[in-house]
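Only one chain comes next, encoded as structure tokens, the form predicted alone.
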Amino acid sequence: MEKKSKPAQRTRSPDGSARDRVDSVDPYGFQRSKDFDYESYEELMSEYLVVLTRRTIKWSKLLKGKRRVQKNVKLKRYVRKGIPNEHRALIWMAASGGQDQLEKNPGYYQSLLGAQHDPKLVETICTDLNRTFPDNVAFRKTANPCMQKALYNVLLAYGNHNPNVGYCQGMNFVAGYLLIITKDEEKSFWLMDALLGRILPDYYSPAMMGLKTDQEVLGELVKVKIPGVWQTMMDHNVMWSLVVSRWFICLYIDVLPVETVLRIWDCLFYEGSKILFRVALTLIQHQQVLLQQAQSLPDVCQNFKQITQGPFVEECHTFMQKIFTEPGSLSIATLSKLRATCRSRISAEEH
């Protein structure tokens, strides 16, 4: 689902179809696919826009063209619901830190682009700049201008101020959403920099440590909460990081809708990682009884690509509102001891 839909394209014309209607390219630059459900996406979007209309007054009512925000209750409760495009760098910025990094350190992003450059890390980036979203017309070597070169910067900037991370695989395809909503290098930089430092610890490091513990955490909050569904992944003998790793590595980019992804990482900058975890289980727990039909290992694998797509997803206002009610609580305390009995298991492995 997409966020802005322009007010031509809303004109119902006896004769014409949905797609006469609708763009073929979304808001954001993605080329929407061959078998794109035109006359689905319509009706969905005419439902939506009433919702999005709603919520981008009560948030000018509440910023007032203030550049500043203070997080409290009421901005927590107004992020839940959507941040209105127009105003997600502001939000995003303020709510992770990002701002302040920013205030607090002028002219570090242009002197890092600057400094002398690793030929290692430079090649590594420009491998994958061809590779990052080849369906988004914003990065095509065509486009003017090419977000390609952003990107390089980007990456490249967080390359030479956290050496121990560098870059790897899935920083371009966060760092080209970070671009494509701030339309700005510097504050894709600085929330790329509150995302790794900060808000997912260890995701991207060499030994990925962060991100194969939250896997495990995961499988610990599946076997307590939808038991039958770790039963099927142990009858099976599946690996977690065989069907969620891609979830937790790219933060749903490519997994789940554009505007789905938007809102998950509206409530990701403004509450961390605990979101990530809430749209897991509640993903699981809709489709548990598909999951448990499972007869294989490809069985498995299948069944998880399919519960990232439908009309559930889809349908992102219905499904944010879900994940803060179908998983139940989940404490940081509970996520923090699940994160070190698993921390300890996985060393205990590898060594």
Contents of the next structure:
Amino acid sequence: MEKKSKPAQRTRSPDGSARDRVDSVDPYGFQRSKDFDYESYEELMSEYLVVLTRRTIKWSKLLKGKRRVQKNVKLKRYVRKGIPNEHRALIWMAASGGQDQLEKNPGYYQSLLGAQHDPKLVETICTDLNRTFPDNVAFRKTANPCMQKALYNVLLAYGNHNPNVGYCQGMNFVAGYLLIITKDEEKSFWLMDALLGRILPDYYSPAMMGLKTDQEVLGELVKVKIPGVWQTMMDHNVMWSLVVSRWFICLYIDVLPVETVLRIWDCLFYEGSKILFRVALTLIQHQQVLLQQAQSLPDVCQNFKQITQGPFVEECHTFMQKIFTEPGSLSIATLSKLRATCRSRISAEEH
Amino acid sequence: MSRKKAVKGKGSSKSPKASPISGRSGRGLAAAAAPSSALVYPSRPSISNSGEFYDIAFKVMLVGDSGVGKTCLLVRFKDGAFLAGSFISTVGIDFRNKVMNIDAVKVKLQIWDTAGQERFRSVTHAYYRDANALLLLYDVTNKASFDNIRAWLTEIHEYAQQDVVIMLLGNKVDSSHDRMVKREEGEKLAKEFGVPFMETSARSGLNVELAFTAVAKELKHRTMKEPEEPKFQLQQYVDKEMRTVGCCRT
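Next, report the structure of the form predicted together with the partner chain; the form predicted alone has already been given.
Starting with the chain above, the whole complex follows.
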């Protein structure tokens, strides 16, 4: 909330400032920054809470205490409108197939923790423990229970489960978010498995081929859908990896506001990795004029940072509606074809 | 709803209309030393993103193993701050600008910070090509990060320009009791590869400014040297100006 959206319309409540009413730690444990705009936040939340309440009632009716859900058109529509936080773990687990895996493999997570650990893996993970969400109260060394321990376990278990990937920076943030939402190591582990094993291409493997591919795929999509921005990138010789690698690797964590990221993840678990492209294209398209104003490579980078801030991304409900309309059609077939083309182009260049 | 990154920039600065004219090389430039994409030498002063004027610009990259303190060093240099426990692991690549006053010339350093983990190198080494200088860091409390320096140098020689300025930095010398790599070992390795060397501490600020100043001086001299002017001696300058761990005010 860096920019004050509508200062003129803001009405100050007679009983104190928003600063006194809004907690300095957000619902997920993140310490709000010093220059956090409490007034705009309160204004935004007063609108969003109405949406959340309506959605919560609808979801309660849909679930009626059920522990199992079936994927269908109605559920998909519900997911796109946002999963209430109390149901997120349940729906993410069901939609991603994580729940099935957990039930099919009782005790597997614990056995991974009990296995012999590769010291190199342990060391790499430990390097990042203190560097994962230091601004989140639950991840501080002094927190009790300390999320760092759970984070270590989930990452270690995953590294043992998938030695080809092991540990890759960025996974710490992903696992951290999963722990914040599920508050459960084993579920977080199976959600990691769903993401890395089924939902995402090979973003995190040593060759990072999936990442390199998807960056290029995004470039191809921008070339067709937002050619002006593509031209700007060409003019200043900017590689896509420079501006979007974090978007893909961190699945928008620390790129977009927390609430917006979670809404994106709702759809990511349900609909798959093409959601990441919808988000990227929406961000770029919405601010294409700004992006095209760049006069140099640093300008381009700066503007790419700027487009991930402000009311457009903070108003997550509207933003999520936009990602399904603004970029136009984006079929799985198109994506698969582009991925194949880009992948072989990159392989050819590397060899 | 939004959450600020642990290491924040100074707000959202609008990109100025008068941006540097990229690709224009001026007088007295050795073409090989000055790729047009990285060096800017406009006829009149340019304005950097932060709105500061500058005369010449260079691209500097920070490289080295994960966790050796690249981001911390950069933040210490840029903002003069070190906030223990506020840093997040760098994913991908990022940059910050700083304009320095070098012998009455405003030198803009565009400093690129990279992810240290090995697998990210295949993403980041594409950027070495345009770098004018590389600061290669290891952590004096982490032997493995020192042992990997050879591999880093190989990588640098493969992807960077022939005449790139390289400086080896042994960081984290504030934690003297955890030290695993002796100063002499760093010196020896640096000598072997013919690169200047010094020890730094992003935490205390020891030699941080000097490292960047030395690089900026070297790059400036290469670009603007008058024919009769002697060559700038980077290591000699560093040796003269450097503070060692024992005598620094921390």
